[in-house]
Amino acid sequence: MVKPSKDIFKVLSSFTEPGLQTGILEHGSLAQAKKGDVLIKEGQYLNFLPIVIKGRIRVFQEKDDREILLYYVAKGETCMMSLSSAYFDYNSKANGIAMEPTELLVLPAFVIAEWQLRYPSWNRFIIQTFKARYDDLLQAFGDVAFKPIQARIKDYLASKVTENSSKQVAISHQTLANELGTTRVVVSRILKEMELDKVLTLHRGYIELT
């Protein structure tokens, strides 16, 4: 059983039926994760559904020492891969890792289908989850398929500058490669070329756009 808190109530506000809110508190449990904690592993059997209360989860696939970012799961959201695995009773197709200290509301898998039939607001939540993650996957596929890696690196760094209101982006070459689904060697080569073109300056532990 979940003990109500301010953060829990913010999530519950999306679910309008009193019976659903009571069911979430009754069947749910809370879990804490530190930055870097692996929450879900590819191939893992999932009999639960996590909803993010605080923090953020990075969902990705890994093959041959390369990672492909699928999407992020933010506050008030759940993971489509976890939802699919729990709903249709198969093993996870992706990994999930906490990008910062994260709190999760964990629900048992058996309530998913039952609540979808009983509560309209839960049904909307499930449908919106699939739509949002489907849009994320289309965007990721389009970037990989149609946009040169040089442009993707530039766009990624520009987005971080805007997000953090700073021209200094604290990120390693390996992390940047993981975010963009390429290798560290490729990223390092392109960043060096961009530095020679005076687009940015490379520092130890961060990149500064000029």
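No experiment lies behind these values; they were computed from the predicted model shown. Positions refer to the first chain, counted from 1. C-alpha atoms forming the largest set that superposes within 1.5 Å between two forms make up the rigid core. First, how it differs from the form predicted in complex with the DNA.
Relative to the superposed core, Lys160 undergoes a C-alpha shift of no less than 2 Å between these two forms. Once the rigid core is used as the reference frame, the Cα position of Met194 differs between these two forms by 2 Å or more.
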Second form
2 protein chains.
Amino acid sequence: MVKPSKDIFKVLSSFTEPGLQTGILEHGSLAQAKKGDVLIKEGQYLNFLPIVIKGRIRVFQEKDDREILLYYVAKGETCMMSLSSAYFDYNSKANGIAMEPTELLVLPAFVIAEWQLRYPSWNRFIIQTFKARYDDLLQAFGDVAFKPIQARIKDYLASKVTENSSKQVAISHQTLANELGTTRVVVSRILKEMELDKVLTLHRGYIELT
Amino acid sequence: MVKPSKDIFKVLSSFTEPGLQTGILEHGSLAQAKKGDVLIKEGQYLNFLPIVIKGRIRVFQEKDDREILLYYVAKGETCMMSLSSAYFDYNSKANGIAMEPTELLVLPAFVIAEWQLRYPSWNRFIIQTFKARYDDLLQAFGDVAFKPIQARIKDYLASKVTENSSKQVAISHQTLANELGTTRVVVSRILKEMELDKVLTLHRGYIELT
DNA sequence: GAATGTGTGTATCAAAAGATACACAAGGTG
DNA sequence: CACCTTGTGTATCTTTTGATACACACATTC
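Right, the form predicted alone is done; let's see the coordinates for the form predicted in complex with the DNA.
Below, the chain from earlier opens the complete complex, with every other chain and molecule after it.
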């Protein structure tokens, strides 16, 4: 049980109220996760709220041997599943796995509602989280409902290109399939078509957009 | 511009603080919508928050000539799109249409954030709305991503049977297709298969589960 | 370099879903 | 009744997606 230091407010810069900062230092603890660590499992009850200080968490749904991405939790953000779960005593409807070595600030569930009425910046944080996750999900929902996989692959790759400002996207076909909720063979097939259409070049382990 | 009376708190029974009630009576106004009235259009900016007092609103996404249901807004509830839009000055990502003659309490956007810090019951209302809509959407997302249409039709009809405690579900094939994001022909085909499997009987304008 | 795991290409077949077109029935309206 | 709208049944064809199977290349480890 490691206590956080004031350094975390370099990352959590939106939490400005002195009382809030004191509360975080008092009730919070720091936890580490290795790449691949399972942080949240579907069905699990959570009575704490993790906020990512460093690293990234992938949150996804699973059914049989298929997966589909919901969202990533980046530095300074928290996970919707935990928030819902901690706030309402519901269980998680998704899984969360650390993508890289990740550092978490863990807060007990009871502070969420309490601080929300007391500290405007905390309230804003909670509302922002709900809103951002809802928007993400809505976007994903529309895509799955209306777009063919080909277009979704294109979109996914395009967003990665922007995100990393590199034309080369390091991802395997299997992982891409897991992000989009389909299978490896389908992804390979479509990627090959796209290569024939000259929109990208395929390599082992990465894809190069043209 | 019709001012609301105290009667609305029969519906909005969770708003207990006297100050909140006064605020609602002061800043709110009542509006009526006829069946089929378009209340929210995709892309629209909203600077008000409507709360349903009577009736029901259908919120859905649209692309080309396809539709897919997001959720219904029932008595005492508000619409996630409006909330997001009014709270954050974003535009709506969905459409809202009155399903029946509907009465709305309309509040100006600025009250949302203000009341949220001042009145716990209002805060709870806002959070509940986010949470409930997120859950709905997550469920729908998983269904679209993983379930074949046949199963989704089954689920949809089953939920209507429960909701109305009647084995007869009054819905046309076209409307059902619009709820699920597919086309009429597909729905008719699958329903016919299901009739041959003896799980339901088809009639003009309604479907009877067995 | 043999063994193993991971990543990719591809063929074949099957199932699901969509597009288009047409027939017809039921109900309401003039 | 003639007319129009809405709802349904269904055939045909195509596209998309999925399932299974197999080959092979690259990389890592022993």
